[in-house]
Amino acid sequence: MSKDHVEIWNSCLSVIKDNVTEQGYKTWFEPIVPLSLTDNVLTLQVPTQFFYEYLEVHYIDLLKTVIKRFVGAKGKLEYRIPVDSANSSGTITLPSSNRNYPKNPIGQPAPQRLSEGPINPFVIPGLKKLQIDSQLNENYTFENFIEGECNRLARSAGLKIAKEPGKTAFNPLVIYSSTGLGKTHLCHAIGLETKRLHPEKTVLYVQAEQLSTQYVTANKNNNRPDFINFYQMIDVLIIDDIQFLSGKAGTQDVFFHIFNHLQQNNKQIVITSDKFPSELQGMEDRLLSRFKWGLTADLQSPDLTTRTSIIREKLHDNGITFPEEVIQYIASNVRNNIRELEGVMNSLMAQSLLNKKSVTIDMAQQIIDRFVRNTVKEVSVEYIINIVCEFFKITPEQMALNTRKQQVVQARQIAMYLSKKYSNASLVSIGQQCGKKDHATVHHACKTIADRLETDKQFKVMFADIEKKIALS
C-alpha cells in the first residue's frame, strides 16, 4: 500500500472535519479505509452499500471539493465495498454517483440523475428533486382559508414558512385542535404555497397512518435503510395526524431520526395533532421535547363572524346566493366546527339545485336538525362558559379575574370540568379560555369538581341543573 493515497485521504479528512458535525464525521468518514490512489482515482472502502449511498446523497458537494483540491482537476473518486457470500469473500468496485437511488416508499418513480450520458466519475450531476406525488389536496388553499381570531397565528406562521421553509423558528409547526377545525386544510395550504413559491423545493403530505405502514413494509423487506433515507431527502414534510404514531414504538424510533436529520439540515417539518403535544399517550418523550423545539399553535372552534365569512366565501365559490336571514341563522346555529358547517351548506345548496327552490330558514332548519342535532354534539368552550357564567350570575370577563373569591373559583373550575367532558378542546385550550389558566390547573380543576360529585349531594344537584342546559343546548 503506497503512502500517498494515506496522505492524501488525511488532507481531506483535515478539510472534511471542519465542514460536518462531530457526530456525522464520526459515523460517515472515520470508518472510511483509503486503498489506493492510481491514474487519479482515490479508492475507498467503506463498510456497506447503504453507507456507500448515503455518502453519494449527502456529503458528495464536500467529497468532490477535496479531491480536486488534493488529488488535482482530474481527480475521480470509487469506492469498494466488501462482500461475504457462503463460498468467497471479495470486494466489489463503484465508481462515485453511479449509485442505486432509495426506494420511494410512496410508489413513485425514483430520483433521476441530470444526465443521462455516460457518468463521469469526478464531476456528479447531482439530483433533481424527488420525482413523487406530493399528494397535496389542490382545492385546499390559503385563499379558501378563512382567517379569523380562532386560527389566526397557525395561519400567520404557514403563510411565513412557505415563505421560508426551514429559515424560520417555526420548525417544527404543530398544529393541534379537536376534529372538524381546518388542520388538515391548513397543512395541504402550506405545501401548496411552499410548492408555488418554491418549485425546486421536495414536498410530502403523507398522514401518519400511512407513514406507519410504509414502515412496516419497509422493515418487512429488509429495507429499512432506504425508508429512512428516502424521508431525510424530503425539503418539507408535513405529517398529518400524528397521534396514529401512539404505541407504534418501531414507527416512532425511525421518525425519530428522520425529524433529527430534517431539522438539523435546516428541512421544514409540519405536524398536526388531535391534541397539545404533551397531552399525546404512547409518545416517546424524545419525540414530544422535539416537537416543543418550534411553534405550537392551536386552531379553535370559529367564532360567529368567522363562521359568516366561511358561508359566503362557499356561496361565492359555487355562484349561489341565500337570504341574508338564512346566512346568520346557519352561521347562529352550527357552532361546533367547519365541517360541520360545510355538511350543512352542502346540503342546502344540493337541495336547493335539485328542487329549484331559494333556501328558506325552514328549509335550513330541517336540514340543521337533521345534520346537526342528530350527531353527538360538541359543544363549545365559550359556549360552557357563557352558561355556567349566566347560572352564577358573573360575567366571563369576571369568571376569568385571578381571585381566590369562592363563587368564580367554582364558577371557573365548572366551566373547565364541563369543557373537557363536552368540547374536544385541549386542556390548553380550556385552560386559555378560562382565565389564561395553564393544563395542570385545568387537571386539579377537574379532580377536585369530580370529588366533589362523589361526596357532596347539595353541589351534585346545584352541578345537574347547570349540565342539563349545556345537554339541551
Contents of the next structure:
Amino acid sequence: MSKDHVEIWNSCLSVIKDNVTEQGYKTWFEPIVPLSLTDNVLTLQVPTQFFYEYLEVHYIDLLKTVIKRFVGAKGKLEYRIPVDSANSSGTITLPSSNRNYPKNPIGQPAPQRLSEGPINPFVIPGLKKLQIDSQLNENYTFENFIEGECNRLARSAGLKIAKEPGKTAFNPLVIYSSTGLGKTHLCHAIGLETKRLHPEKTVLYVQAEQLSTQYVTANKNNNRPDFINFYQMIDVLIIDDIQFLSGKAGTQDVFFHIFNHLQQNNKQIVITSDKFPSELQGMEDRLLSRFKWGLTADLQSPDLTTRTSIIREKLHDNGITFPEEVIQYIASNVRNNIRELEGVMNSLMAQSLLNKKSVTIDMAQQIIDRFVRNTVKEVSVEYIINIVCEFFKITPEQMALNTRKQQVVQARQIAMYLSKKYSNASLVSIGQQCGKKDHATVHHACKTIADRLETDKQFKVMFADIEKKIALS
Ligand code: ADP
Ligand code: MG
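For the form predicted together with adenosine-5'-diphosphate (ADP) instead of the form predicted alone, what are the coordinates?
And the full complex, kicking off with our chain again.
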C-alpha cells in the first residue's frame, strides 16, 4: 500500500493542530488512523460511531478545508469504524458528509447544496437538537446587500427578524419583487444573520420548488407525517419563490399545516414571491390570507444612487477601478435588474483584467447592448424624473412638491412631456409619479412644452440637452 495516505494525513494534522485546542486535538484527532487513499478518497479509522458523529458535527468545516488542500479539489473523506470484535472482525464504512450528501432519514431527497457551510442534513442520533444543512449561501450577507430607497423597508424588517426571530409582528415576512432585485440575496442574509446571532436556532432556506419535490417523494413513500414533522421542527423557515406552488394543491395544503404550526409556536417564516401575494394565481385563499398576518415588503428597481453604489462596491470587492464616466454610464443604462447589472460588471471586469487596459464607454456600451439592451427597451418615468431633476439640480421630492415656483413647475412639465414621449406609462400613471397630479394636468403640461418648443429658441436648446441624456440611454 502506498504511504501517501499517511503523509497526507500528517500534513492535514499539522494544519488541524493549529486550528483546534490542544485538548480537542488530543481527544479527537490523535486516535484517528489513516487507512488508505484511493481515487481521491481518504479513509480514516475512528474508534466509535460517536466519534464519527462528533467529528462530523464539530469539525467538518476544518476537515473539508484540509482535505481540499492536501488531497485536492476532488478530495473526499470516508470513515471506518471497527465493529465490536465479539461480533465480527470487520469494519463498517460511513461516508463523510464531505463525500456524499447523506441520505436524509426522513425519506426526502437530499436538498441541493447551495452553501459551503457545514452539511448535516440529517438528525444525528443522541443529539437533542436537530442538525440540518441550512442551505445558506455565505456570499449573500447584509453587509454586501446595498441599502437604498428601493429596499429600505424589506431590509430593515429582515434585520429585525434576524435579531428576534418569531418575536416581531413581521411574521410571516413576505418579500416580493420582480426578478433580479435581491429577494434571494435578502433571504440568505436573514438566515445567516439569524444564525450568527442565535447559533442555537435551526434555520432552513428552501426553494418552493424543492419543497414541492420533497413533498411529492414523501407522499410516494408514505412519509407525509415525517415530512411535516421535519418542517415543524424548524425555527426559521425561509421559502424562496413561493409562486412556484401556484396550482400545486397538495404542497399548498401541507404547507398550510406547517405554516400554522410554526406560527402558533412563534417560529419565524420568511417567504418571497415574484408577485404581490393577492395576485398569485392558483394559490388557495386560506394560504394567501395567512400571508397578510405579517408584513409584506417589496423590493423596487434600484434608483440611480443605489445602482452606482452597487457598481462601486463590486469594483471595490475586486480591487478594480473604472473611470468615473464609465461608472455613470453603466449606472444610467442598466436600470431594472441588479442581476443584469452584475452580469455587465463581471463581463467588463474580466475584459479589463484580460486586456490589462482601462474600460471605456465604448466597451461598456457593447456589453450592455449584448446583455441588456434587448430586454430593457422602455424608459421608466422614474428614470426620466431623475434625469430632469439632476439637470435642474433639484431632488425628485422637491419636484413632487405642490409649489408654483417656476423652476419646479418647468421641471415637472418637462418630465411629464418626456415621460409621455419615451415611456409606456399612461397619463394617469405619469401624473401619479410626477407629484400626484391628474391626467388633465399631464395633458396640459405636454401641450405647454410643445408650444414652447415651437416658439422659444433658448428653451429648445436647453430641452435638447436633457433629451439627449434620455435618448442616450
Ligand atoms: P431575485 O431573487 O429577486 O431574483 P437575487 O437575490 O438573485 O434576485 O439578486 C440578483 C443579484 O443581484 C444577486 O447576485 C444579488 O447579490 C444582487 N443584488 C440584489 N440586490 C442587491 C443589493 N441591494 N446590493 C447588492 N447586490 C444586490
Ligand atoms: Mg431569487
